[in-house]
Structure formats: structure tokens, C-alpha cells
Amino acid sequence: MSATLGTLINQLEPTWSIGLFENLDKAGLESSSPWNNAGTGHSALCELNYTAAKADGSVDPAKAIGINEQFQISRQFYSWAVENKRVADNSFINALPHMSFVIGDDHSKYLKTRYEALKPNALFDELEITNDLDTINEWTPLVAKGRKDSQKVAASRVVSGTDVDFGRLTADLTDSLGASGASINFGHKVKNIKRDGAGWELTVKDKASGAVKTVKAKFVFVGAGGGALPLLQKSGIDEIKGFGGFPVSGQFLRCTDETIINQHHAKVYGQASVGAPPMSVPHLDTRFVDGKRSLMFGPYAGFSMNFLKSTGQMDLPLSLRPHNIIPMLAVAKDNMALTNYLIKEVLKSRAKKDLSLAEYFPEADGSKWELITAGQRVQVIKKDAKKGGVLQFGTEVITSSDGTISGLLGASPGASTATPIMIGLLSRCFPKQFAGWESKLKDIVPSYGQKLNENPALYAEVKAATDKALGLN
């Protein structure tokens, strides 16, 4: 998100100055890094989580659309950076199939449901379907191959979609912010926010040398992942006042063997437990990192108090404030369903994780895979007029009135919809500049303000263009 907004920012306005500080040694290693999200390009191709099914068993697409209109947008960006040299090259993104796939006869119904809610909208146009187990194997080996002809499944795919690295889409879009007059200093702890007139003055110290200084400024973003939070209640902005923050922690299996790795080539998304976050959907999924292919499943749910896998136990219960308290324990109190899956989570054995991905894949053999720690999440809690606080399994932007600061708070879709969220942020802090910018912003989205998939030629064309840039052809 920092990097993102730093580059519009130096593309918009190249005279500002802009300073990054980072508290770890390098860019994007904590919740960009590709070990610790899912580095899918969430387009909703085939997280189903997006696309609950309603009581009466129907579908609506909506929300589904909008993610990838959004995510439609940054591919968008990635292409013009690309093509600016913002990035080293377009090697951060892999044009890879994406996946759903269920077991059993009414999430095979849900499926199909699914698939006619999304089909006929032009952002979906290339989604199939099948519930033949000979398909599914040409598409996917390791998930067919072993699986009994008499289990129901089912699978839609979308082939055109994409596999990204933010790690190392962060760290060069960090290195061209530097080469273009941005000051970045890693290893760079910011300790407080406070007021400084009609701006904002930040405590950072220098983790090497341990000296500190302040920092002033007239804008502030807070893109600090799980940090956030802490960083924003210290600013004393009225905004900020009832939030709170549950954070969920995780594993994976990561695959070592060279040979089952290149058997797959997709990202094969499943369904969810009962009372997981969206983010605990399990997930058997290729990835490149560093340009080298991988495997991976998971993710397995866990509890730890840290909000980044950086920092330590305390910073769940130094984030409670006057504010926040009544909102956390209704959400607590509401959300049972949730706690008694990640206690359940915790407890599963090493052997049981190697059953859950057998669902997926099942000829597993558990030694040639290892567990790996995932990255840290954490879920917004907000206040609610009507039950006192509400569990938000999605982003939440903070801006202060003044719009001189402003955060990102929340999980999935994060880093895919950077973009968006980032132009809609400054849309709301530099309202007197906005519209002045609003040309320079159509050269690096073209399609801005428009929506594609009600324009099916524009999507078309910018599918096109996006595609050549990347190199998804």
C-alpha cells in the first residue's frame, strides 16, 4: 500500500517530498512478502468467499464484480509501471489458472449456482465448469488423481488468471521511489504521531544506531499492515476511536519435492470451515517467488497476540483503550464460532493438517512436505449501534477529518486492490488537487472511471494491453 500510494504521489506531484520509513531491513517482508500472503491476484476467479451463497440458495455476483474491478485497475498500474521502468521488469507476475473446487452434492449445487451468477457478466466470460473427474485431472492431476468415482466433486476455473509476488513488487517499486528523490530509510522504527499545527510530527528511531529523531510533515500514511492500528490510536484522531483489532495467525505446507511441484500449475481454491476467516479458505497454490515455482497448501488457522510476525504478545492487549473495549467483547461474545475453529486449529496435529490436504490432494505423502509459520492478519473490530461491535473480515481506510492522515486497517483483498484504495484515498485527503490529476491518473489507469464489465470492448482492450505489457499473453 506505501509503496503504491508513493509512486502515484511522486508520478502526480514529482516536486513533493516524500519520505518511507520501514522498521525491518528491506521492503515488503512482513505482510507483502510472498510467504506470507496469498499472492494470488484476487480477482474473485475463484475464492468463493466472495460469492456466498444467501439463504435461499441464490448468488449474487456483486460483490465478486467489484473485487475484480478493482484488481482490473492495479493490473493496470503494474502495466504502466512496467512500461515506465517503475519496476525491474514484469517477472512479479505469472499468468496462472485459478481454481475452485468442492466436494459433495450441495457444493457442487452451490458451484453451478455460482457459475451462472458470474458467467454472463464480461469480467467472468471465460469461466467453465465441470463435475467430470477426467477434466478436472486434465486441469489439475494432483487434485483427481487417487479420488474414488463415486464422490461427487466439482470445479470451475478461470484460465487466464494470475499468480504475484508483492515482496518483490513492493521492494522495486520502494527501489524506484529512492532513485527518483524519495527518502527511504529501512530499519527505521516510527515510535509515535502527534499533532504539529496543521500537520503531523513522527518519533523515529534508527534501530542501528539507536538515535532518534523527529520527522514533520503535512500528510501522513499509516501503511503498516498489523502495525497500523497501535500507530493510528497513538495520532489521537477521533476516527480511530472504537476500533479494535483481533489478530489470526497461520501455517502453511510448503512442498519439497521438485517433482510434485511441477505437477501443478494452479491456484485450486476450496471452501472454508465453519466459523474460519476468509482467509483460512484452503488453498492448494502454485506461486513464484523470486521467479521460482512453488507449492504450497494451506492455510492453517492459528491464535498469537503479535499484530506482525516482527513484534511481540503484548500488542493485543496494548491496543485496548476506554474506546474499544465494549466493541472487542461484543464481537467476542458473537463470535464463538470462530473462536472454537481457531482453538481447534491450534490443537490439530501435524497429522491432521497432512489430512486436510489429502482432501485436496490425495496422494499427499506428508514427509515431502514442510510446515512453514504464515504471515500475521489483523481483523478489523469496529463499534456497532446495534450489537456494540462487529468482526470486519475485509479493509477499513481511516481518515482523519482534516484528511492529513490516514491508514489501512484489515486483510483480504489488501494487496491486490492496492491501487483502487490508494486513489480513492487520495481523492478523499488532496480534494483540491484531485481533480487536477485526474488526467495524469487516466495515463496510468486508462480506464478510470469507468467500470469494465459494463463496457465488454474497453475490458477487451485493456485485457489486451495489460496482457502484452506483463507478459500474460
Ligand SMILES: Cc1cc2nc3c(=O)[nH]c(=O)nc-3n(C[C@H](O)[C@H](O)[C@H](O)COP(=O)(O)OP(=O)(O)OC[C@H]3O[C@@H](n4cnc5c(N)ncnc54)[C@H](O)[C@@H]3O)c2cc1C
The other form holds:
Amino acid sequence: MSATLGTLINQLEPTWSIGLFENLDKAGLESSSPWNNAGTGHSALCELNYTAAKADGSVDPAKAIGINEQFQISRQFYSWAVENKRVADNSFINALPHMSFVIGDDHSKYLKTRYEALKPNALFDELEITNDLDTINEWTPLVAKGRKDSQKVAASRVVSGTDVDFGRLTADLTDSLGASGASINFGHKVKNIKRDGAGWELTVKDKASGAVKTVKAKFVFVGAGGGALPLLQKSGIDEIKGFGGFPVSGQFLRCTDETIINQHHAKVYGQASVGAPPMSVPHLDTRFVDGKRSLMFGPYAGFSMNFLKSTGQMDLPLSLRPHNIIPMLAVAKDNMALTNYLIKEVLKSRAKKDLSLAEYFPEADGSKWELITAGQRVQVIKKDAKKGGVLQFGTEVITSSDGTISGLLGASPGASTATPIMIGLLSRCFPKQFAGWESKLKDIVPSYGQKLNENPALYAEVKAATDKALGLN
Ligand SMILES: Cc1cc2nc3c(=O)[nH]c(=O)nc-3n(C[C@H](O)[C@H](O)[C@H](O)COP(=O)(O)OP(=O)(O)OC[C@H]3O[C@@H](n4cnc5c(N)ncnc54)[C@H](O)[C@@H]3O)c2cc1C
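Could the form predicted in complex with this ligand be given as well, to go with the form predicted on its own?
Below is the whole assembly, all chains and molecules, this chain first.
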């Protein structure tokens, strides 16, 4: 998020001075690391949580269209970054079919309804569907082989989905930002943020030397992932009051056998279990990490009280404030299904984890899969007039009323939407300058201000151009 915002600001206002402080020794090692997230270029092509069935069984395509529109903005930003040497090359993104796979009559019926709701839309015109096991075998043999013919299954796919190594992208953008004059400070932890006249003063610790210094800024973006909530709380802005965070940790199974890894070429998403948060939808997915192919299954959710992989178990208790206790308690009371789901997941033995894998890959041999720890997600809890508090699964940008500080909470749909979220943030924090930036923004995102789903000709043009720049055809 910070690397994207920094790159945009540097392009829009090259004379502005930018300082980036990163606690770890490199960029992109926390949630944006390719082992900590699934690398799905979220476009709602295969993630069923964006098209949940309504009570009457119908499916509203609006949310899926919105998610896809957002990723089209990110794709254009990536293309611009490649063409303008803001990244080393286009190897951080790879074309990869996005597939949904479901088992049973009800889920198959739902998939068909979803297909019918999405297919007429320009952004989903490549969507295909099948109930035929032989076709699924052609699309994704690991999912089909060893499955009983009597089992009712259905799958849909879009061949032109993507896998994105967000860690690589983050590192490249940060390097380029440094080369463009920004001050990049790795191994520097931001300890405090406080008002300083019309701007802000940050207290920053250099972890290598132990030196503590202060840094002044007219504008601060708290792009600290799971570390954003505590820093925004320290800033004392009213807008953070009533917000809390609920950490959900994750694990993935990673395949260790090259012959199996090379038989799979897709991101295959299934249906979430009852009570599961949207990001826990199981998926069997190919990932390219530093150009090398891998195969993962998960995520398995867990509970741990740290907000970042690199921080400790006191994060959750230390985030409690008088203003967020009621929302936190209300969420605990109203989300029993989630609580039950998390308890079951935490208690899941390795053998049960292998059984979950076998639902998607019937012939899986557990000994060829290792368990790795994925990233932490801090789900947003916010005040709600009726319920006291609600759990929110999306992202939330918190901005002070004077627009001098902004931060991002939450994770989903995450890294894929960094570009549209950061453009939105710029319009909120820099209203005076924003109108003057629009023509430069159109150089970066040619479709800026237009909906591609409503303009199929423009979509075709943008898709062809981004596919070419990103090497996706
Ligand atoms: C299991 C899992 C699967 C996911 N799958 C996907 C997916 O398939 N597609 C997708 O688009 N998104 C996915 N996401 C979400 C995505 O990973 C995040 O939305 C995105 O990486 C967040 O980027 P960020 O810059 O906000 O945070 P991060 O990448 O976590 O970066 C924040 C940085 O701030 C630093 N920091 C924190 N506190 C301080 C401090 N006090 N001082 C200095 N530095 C600090 C951290 O070290 C870190 O490097 C997934 C997330 C998880 C956990």
C-alpha cells in the first residue's frame, strides 16, 4: 500500500519529499510476501464469497463487478510501472486460470445461478462452466483424478486470471521510489505519531544502532498493515475512535513434490465452511514466487493475538481502549458461527488438514505437503449504532478531518486493490491538488473515471494493452 501510494505521489508531484520507514530489513516481507498471501489478483472471477446467494437463491453480480473494476485499475498501474521502469520487469505477474469448484447438488445449482448472473457482463464474458468430470480433468487434473463419477460436481473458470507476487512488486516499487529520490529507511520502527502544529511528528527508532530520532511531515500515511491500528490510535485522531481489530492467523500446506506441482496450473477456489470468514475460502493454487512455480492449499485459519507476523501476543490486549470495548464485545456476542469455526480450525489436527486437502485433490499424499505459516490479517471491528459493533471483512481507510493523516485497516480484497484505494485516498487527503492531477492519473490509468463493464470496447482496448505490457497473452 505504501509503495503504491509513494509511487503515485512521486509521479504526480516529483518535487515533494517522501520518507518511508519500514520496521523490517526489506520491503514486502509481511502480508505482501508471496508466502503470506495467496497472490490472487482478486477479480471475483473465482472467489465465491463476492457472489453469495441471496435468501431466494438469486445472485447479485454488483459486488463482483466492483471488485473486478478495481483490479482493472491495478492492472493498468502495473502496466504503467512496467513501461516506465518502476519495476524491474513484468515477472511479478503471471497469467493463471481462475477456477471455482463445488461439490453437491445445491452448490452446483448455485454455481450455475452465479454463472448466469455474471456471464452477460463484459468483465466476465470469458466465464465458462461445466458439470462434466472429463472437462474438469482437462482444466485441472489434480482436482478430478480419483473422484467418484457418482459425486455431483461443478466448476467454472476464466482462463485469463492472474497470480501476482505482491512481495516482488512491493520490493521493486520501493527500489524505484528510492532511485527517484525518496528516503527509504529499512530497519526503522515508527514508535509514535503526534501532532506538530499543522503537521505531524514521528518518533522513529533505528533498530541497528538503537538511535531514536524525530521526523516531521505535513502528511502521514500509516501503511503499516496490521501495525496500522496501534499507530493510528497513538496519533489520537477522533476518526479512529470505536475501531478495533481482530487478528486471524493463517497456515498453508505447501507441496514439496515437483512432479505434482507441475501438474497444476490454476487457482481453484471452493466454498467456505459455515461461519468461515471470506478470506478462509479453501483454494488449491499455483503461485509463482520469484519466478519459481509452487503449489499451495489453504488457508487454515487460526487465532493468535499478534497483529503482524513479526510482533507479539500483546498486540490485541494493547489495542483495547474505552471507545472500542463495546464494539469488540458486541462482535464477540454476535459472531458465534465465526467463533465456532475458529475453535474448530485451531483444533484441526494435521490428519484433518490433509482430509480438507483431499476434498480438492483426492489423490493427495499428505507426506508431500509441508505446513507453513501464512500472514496475519487484522479484521476491522467498528462501532455500529444498532448492534454496538460489527466485524467488517473489507478494508477501511481512516482519514483525519483535515486530511493530514490517513491509514489503512483490514485486508480484503487486499493487495489487488492497492491502486484504486490509494487513488481514493489521494482525492480525500489532497482535494485542492487532485483536480490538477487527473490528466497525469490518466497517463497511469487510461480508463480513469470510466466503468469498463459499461464500456466493452474500452475494456477490450485496456485488456489488450495491459496483457501486452504484462506479458499475459
Ligand atoms: C492468508 C492471506 C491471504 C491473502 N491473499 C490475498 C490474495 O490472494 N490477494 C490479495 O490481493 N490480497 C491477499 N491478502 C491480503 C494482502 O496480503 C494484504 O491486503 C496486503 O498485503 C496488505 O498490504 P499492506 O501494505 O497494507 O501491509 P503489509 O504488506 O503487511 O505491509 C505493512 C508493512 O508495515 C511495516 N510496519 C508495521 N508496523 C510498523 C511500524 N510501527 N514501523 C515501521 N514499519 C511498520 C511491516 O513490517 C510491513 O512491512 C491476503 C492476506 C493473508 C493474510
